[in-house]
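In structure tokens, one chain follows: the form predicted alone.
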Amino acid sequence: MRRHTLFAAALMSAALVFMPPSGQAQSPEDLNDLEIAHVAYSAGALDIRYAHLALAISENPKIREFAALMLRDHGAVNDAAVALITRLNVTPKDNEVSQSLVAQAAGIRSRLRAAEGAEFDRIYAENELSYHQFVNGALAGIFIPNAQNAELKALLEDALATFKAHEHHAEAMVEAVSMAGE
């Protein structure tokens, strides 16, 4: 019962980034492609952050292959979009919602740095489920029809396909690290 109460915390505050009061602050659907390329290579970034910190602190197998997949494939992704962007010759741009999101990023970060063992374990793979179920809905739902480029298009349906994968490895990593602190 704990887990869905802090899974729809998470949601909660992630939607608040999708969904601002009127008139105070930029709306993901107004996003030009350089501001939705900056969103998702943050996106990309944080992911790679929290996995950085798994591999730091955690000992469980399962939390570690996780963080080195999000690793490896979140850094081919934003690989692959500077490589865009190069090609391109054009800069991404800072954005209310890529802020929205490190500042985020920093609260869960500090979290998951006072947390170890069990605990630990639990708290990254609860918010690796609510980060990939977040991005993967404002791809599919946002970013991914908004998108004018067809090579940026292309490169976000390509990150979903991957994304989509880690969100049901990660469904399993939350039940693993559950049935585990039972």
Contents of the next structure:
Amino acid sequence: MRRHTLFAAALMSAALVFMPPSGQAQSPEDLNDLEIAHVAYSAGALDIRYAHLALAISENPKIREFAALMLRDHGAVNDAAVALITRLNVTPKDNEVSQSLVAQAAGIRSRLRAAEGAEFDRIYAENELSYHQFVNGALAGIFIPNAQNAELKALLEDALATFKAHEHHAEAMVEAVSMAGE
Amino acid sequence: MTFARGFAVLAAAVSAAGAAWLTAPAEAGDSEPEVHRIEIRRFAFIPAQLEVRPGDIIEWVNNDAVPHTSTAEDGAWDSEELSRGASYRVTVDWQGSRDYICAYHPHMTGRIDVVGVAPGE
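Output the form predicted in complex with its partner chain next; the form predicted alone has already been displayed.
Let us now look at the entire complex, which starts with that chain.
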């Protein structure tokens, strides 16, 4: 039952992500390399912001451990992205998909800030799982196949390996948090 | 070619040969400890299982963008944080098997099996 709820939440996230405020859907397949790089970097930066919130609010050791991991890993992946764009002397291009991600994240951070204790832990854990599921789906199904630059493609493949590990870790975190709440 | 010039050419050739001999890597043999490299790549230790002899050296190299560690389950060694490109070495001074993990990503596991005797014994 909980899995169905999470899956529905992930699907809803996916639908929202590609629906800019104007209501006109932007096709992620149309993004070029610079726009893909912008989305990937934004996704990492947003998860870092969730992690900072978790470390500020949660007292659950599992939540705090996961948040510290997000800070470390997403920071490293984004550092690698910055190194690549610096070497290629290019600038990632903002786009509707990135903007939609940012707008959606603001709403989630509001929910997180309004919660505390076990409720915060549950919202954070479930969001981390659905967020990584969605990002991984987009990376594997759209962004990696569509990336033209070989170095960007390799960076995204490395990122996918990292985020898949996070997804598995988030699954365990959701389970632990839900068991603690029963 | 004068004698002096011929001698100089010969001396240079002999010197080069000597230098090459001195810098040539030692051939791996039963009496030499071996260096085993384990690559950390895409959240895996490669190879995940390794057989070594006492006295051998194990070197972990992190080729992932994110930091990892090589940390023995029993506390025998801990590389602490290995950023991309960083490496860590351990000399095998134990018998039997030891399991290790990445402390940051504990689903990453590896195993070192020590077999045989130390070189020269």
